[in-house]
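This document starts with one chain, in the form predicted alone, laid out as structure tokens.
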Amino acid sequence: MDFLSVLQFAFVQRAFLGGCVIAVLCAVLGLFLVLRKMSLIGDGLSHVSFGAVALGLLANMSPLYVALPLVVLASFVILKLTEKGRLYGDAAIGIVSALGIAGGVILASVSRGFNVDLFSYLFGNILSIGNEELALAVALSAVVLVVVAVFYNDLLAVTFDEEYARVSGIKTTRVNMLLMALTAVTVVLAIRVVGIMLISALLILPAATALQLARGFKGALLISALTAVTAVVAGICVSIALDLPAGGAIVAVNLVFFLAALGFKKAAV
């Protein structure tokens, strides 16, 4: 069976559309967060997700229906630690992501071991995304593009100067408790592109290379995007072509993308 025909597949149509959705998600939620050097944010909510997730197998309940609320959760524990806690923003996520591990390791075991649904949720795949999942994707990957589209002067305010911005009559408090639980959801969505292990990256790569060739911050936006979209198409088609997985092949394209871009950075100076 040559590729092309592969193609035809309506597994694969969905993996290339759903794939496509998250990463303009995480692309423009991943400059927001990387400007603010909260980037590690992402890598936190992905093991919050793990525990989630290895609760709605063992309560035999849809894992993603059960991980965006408590990641959305989780995401607002971070930030009040941070707030009111007097802690640094890393302190506050390592105590999360601690607790999302932990309790993960626990449900797992006592649901007799890792089975082979966790694994896919670790590690991702794509290809095995439903109508159902799909749906959902595209809905929500819409509702928070609109969200971030609306609020997008208040976001770029606290981004670049939060304390200007609370001067300035912004209420930074609820600006920052929109872009928690927008990346929350935007974690969530990811489980199945990548897995949770490998989240993080996709929020943060295609961030970094268009940081790399950007002169503004709305062409960082659409570079970022479209690095991603492009990191996504090709990193399906080669685990396709050479039967690797999905998540892993869409990060390391997307990897080789910053490196070109940092090279030519370099090259350009």
Contents of the next structure:
Amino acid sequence: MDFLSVLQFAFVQRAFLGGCVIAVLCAVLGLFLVLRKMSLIGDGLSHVSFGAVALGLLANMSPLYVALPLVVLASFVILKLTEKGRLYGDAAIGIVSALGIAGGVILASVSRGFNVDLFSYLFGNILSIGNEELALAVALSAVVLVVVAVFYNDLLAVTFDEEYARVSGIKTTRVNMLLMALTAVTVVLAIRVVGIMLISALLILPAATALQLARGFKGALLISALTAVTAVVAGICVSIALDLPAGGAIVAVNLVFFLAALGFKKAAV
Amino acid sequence: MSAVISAEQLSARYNSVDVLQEISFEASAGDYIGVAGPNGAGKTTLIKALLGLVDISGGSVKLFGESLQRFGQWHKVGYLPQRASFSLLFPASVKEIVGLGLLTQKRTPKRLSSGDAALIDAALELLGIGSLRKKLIGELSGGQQQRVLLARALVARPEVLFLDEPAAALDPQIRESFFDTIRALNRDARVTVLLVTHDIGEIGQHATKLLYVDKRVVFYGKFTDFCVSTEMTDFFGTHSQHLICHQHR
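Alt. form predicted in complex with its partner chain, vs. the form predicted alone above:
Up next: the whole complex, starting with the chain shown before.
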């Protein structure tokens, strides 16, 4: 079977569409997170989603529907621990992240039956994304992108200088909660694309690539999104052509783009 | 007419240590107040408390006659922090950064118009950095960054300016033109200025009033009164007081 005929399969088309939509989300939110030195929040929330997915499997419910509210809640806990608990963000992320992993391991041990399913969530399999999941991903992605567009300047102001944003009358606590909630939704959606173990790469690498090349914030968002979409498309193609795991291939292509951007910048200086 | 800034018995604690103790003072429209004091006197905390950026342990603050908790006219307020906490990797142009100063006037979704672009250009030209508008903030020197942040504070044409050690990163030549700009805004547009400095002699050349704090208010009044105050002679010593007052013109 040649490569082009593979592209005609519905599951491959779903993978391209779902992957691209989620890649744009990760790229856009990742830029705000990287600039706020909160890159590892993707890692922390993905560990929480590990516990949540385990809970969903144990309860025989759709893991994504269980993970969505729990991961959003965990993102607020991280925020509150940082704001009120006199902790740096990385420590707060570490605490919540450990709780998620511990919960997942305990539930997996208790159940003894779903370890194979859980493994598929750990490393993702975008080629197995179903119609319902795709519809959910597209709908939630549209909501997240509209919210980002509406609050673009608030997010930019808080990301650049939170203190000044407060003096500008921006409700920074609300904006921070909004960013956390959007990130949590994005992390849950991205589980299918690259898996729990590699989500933070999807949030960080396109943003890091854009930071090497951009000459303005909107330009950085655009470069980040384009890089992420190209990496997903190329990653899935590589995965099909070489029979490799799609998640790993997507992250590898993202890494190549980042190294190329880094090299380009060094050469330009 | 109500005061632009009014602090009453304002106190703040940090780690169980008093940082501000019952500070009371008022600033009227057109005042140019230099806020001075020794290191650790609470100057920056005072500015932040007046803007609601730190929790206070007692007392109250009013801006334009409205309590800080209910204050919503942030477009009347300009603020230049002592140290902005932005990342030097931030991929925003000077124009984008200065535009953030206009968000106070906008409703969600806060979009900037072509009229806003003209205001941004005017603020940049006022501070002599019009040529930097397309540069990234991380590409600028410390002094240039400071002027960009001042442009952000000025772009919405505020009625009161809170400036925390604004000239610290500026070289002497720029420093002079910076103070001239602030003086002109105060004189011509009656912008109220509250300027924190550790250099009481320098601020004496520009401000009309002095608020000297050392966790509490040590002196608040006109520079001319400061110069004849025997209490201040006792506090500073004759030599220091004379030195400060000699620079005040």
